[in-house]
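Single chain ahead, written as C-alpha cells, the form predicted alone.
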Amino acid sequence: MSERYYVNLPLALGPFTLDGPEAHHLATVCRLRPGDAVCLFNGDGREYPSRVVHVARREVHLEVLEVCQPLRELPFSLEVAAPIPKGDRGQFLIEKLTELGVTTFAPLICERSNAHPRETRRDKLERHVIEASKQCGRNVLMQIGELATWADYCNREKTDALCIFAHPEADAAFSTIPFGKSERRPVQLAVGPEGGFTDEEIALAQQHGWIAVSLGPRILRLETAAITLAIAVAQF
C-alpha cells in the first residue's frame, strides 16, 4: 500500500496541492520525490490514489489517478463508550478501537473516572483516530463523541441499539448475547473506569435496557476490556 496522507478538504480526480503538516511529513520525514505514489483520503470513504509532481519548501502538488471505495468498513454501527485512560494507554484504546472498525467513540465521566482534563481533549483524541486510520487503510474516521456523564450518556434519545456493558460480577457471559447476523442491529459498548461502575450506574443502566456481561474471571483493564468487547462484537 503506498504512503497514505489524510486532507480535510474535497477530493477528485486532477491536481491537487498538499500544504501544511502532511506536506511536510510528505517532503522531509518521508523524503517523497517526483514520481513517487502517495494514497490520499479525507473520511468520505474513498481513497485517492495519486503520483507526486512537484514538491516545494512549504507545500507538495500531486495529480489525482483515481478514485477507489474498498469496503473496510463494518455493515452494521458499532459504538464504544468509556472513560479515557490516563496516558498513552488513551492514545492505545482509541488507535485499537479504529482498527477494529468501531464507529463512534464517546469518552465518558463517570463517578469513579480520574482522567486529567486533558486526555480527553477531542482535537487530540481526533489526531489519534487518524493517525491509526492512515495505517489500518480506513477511509471513514472513528467519530470522536462529546465528553458526558454516564448519567447523560443513559438519558440519551433511545435507539434500537442493542446496549451492551462489562461488568465482573454480571451472571450472563458475552457469548450468550443473542447477536442478529441478519438484522446487523446497532450495537453499543461500555466499559466503566479503573474500579468499574458504582451500584447506582448499574442499576441507571439496567433501567435504560443495558444488558451486563462478564468478560471471564480476571479484572481486565479499562482499554482491554473495551478493545475486546469491541473485537468479539466485530466478528460477528
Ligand code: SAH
Second form
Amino acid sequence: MSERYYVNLPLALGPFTLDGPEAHHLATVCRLRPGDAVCLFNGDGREYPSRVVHVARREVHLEVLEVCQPLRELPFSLEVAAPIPKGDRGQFLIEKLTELGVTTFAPLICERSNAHPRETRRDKLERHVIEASKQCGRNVLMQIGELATWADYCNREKTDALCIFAHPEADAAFSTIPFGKSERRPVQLAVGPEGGFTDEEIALAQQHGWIAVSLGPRILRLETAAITLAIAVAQF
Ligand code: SAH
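Output block for the form predicted in complex with the named molecule, input the form predicted alone:
All chains and molecules follow, beginning with the one already shown.
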C-alpha cells in the first residue's frame, strides 16, 4: 500500500495541493519526489491513489489518478463506551478500536473514574484515529462521541442496539450471548473504569436492558476488556 495521507477536504480526480503538516511529512520526512505514488483519504469511505507532481517549500502538488471504494468497514454499527485510560494506554485503546473497525467510541465518566481533561481532548483523540486509519487502511474515521457520565449515556434515546457491558462478576460468559454472523443489528459495548462500575451503575445499566458479561476469571485492564469485546463481536 502506498503511503497514506489524510486531508480534511473534498477530493476528486485531477490536481490537488497538499499543505500544512501532511505536506511537510510527505516532502521532508518521507522524502517523496515527483513521480512517487501516494494515497489520499478524507474519511468519506473512498481512497484516492495519487502521484506526486511537484514538491515546493510549503506545499506539494499531486495528481489524483483514481477514486476507489474498498470495503473495509464492519457490516453493522459497533459502538464502544469506556473511560479513557491515562497517557499511552488511552492512545493504545483508540488505535486498536480504530483498527478493529469500531464505528464510534463514546468516552465515559463513571463514579470511580477521574476524567483527565488532557486525555479526553477531542482533537487529541481524533489525531490518534487518523494515525491509526493511515496505518490500517481505513477510509471511514471512527467517530468520537461526547464525553458523558454513565447515567447520561444509559439514559440516551433508545436504539435497537444489542447492549452488552463487561463486569467481572457477571454470571453470563461472553460466549453465551446469542449473536450470529448473520446478525446485522447495531451493537453497543461498555467497559468500566479501573475501580469498576458501582452497584448503582450496574443496576442502572440492567434497568436499561444492558446485558452483563464476564470475560473470564482474571481482572483485565479496561483497554484489554474493550478490545476483547470488540474482537469477539466483530467475528471476522
Ligand atoms: N476492580 C474492578 C475491576 C475493574 S477492571 C471490578 O472488580 O469491577 C475495568 C473494567 O474492565 C471493568 O469495569 C469491566 O468492565 C472490565 N473487566 C475487566 N476484567 C473483566 C472480566 N474478567 N470480566 C468482565 N469484565 C472485565
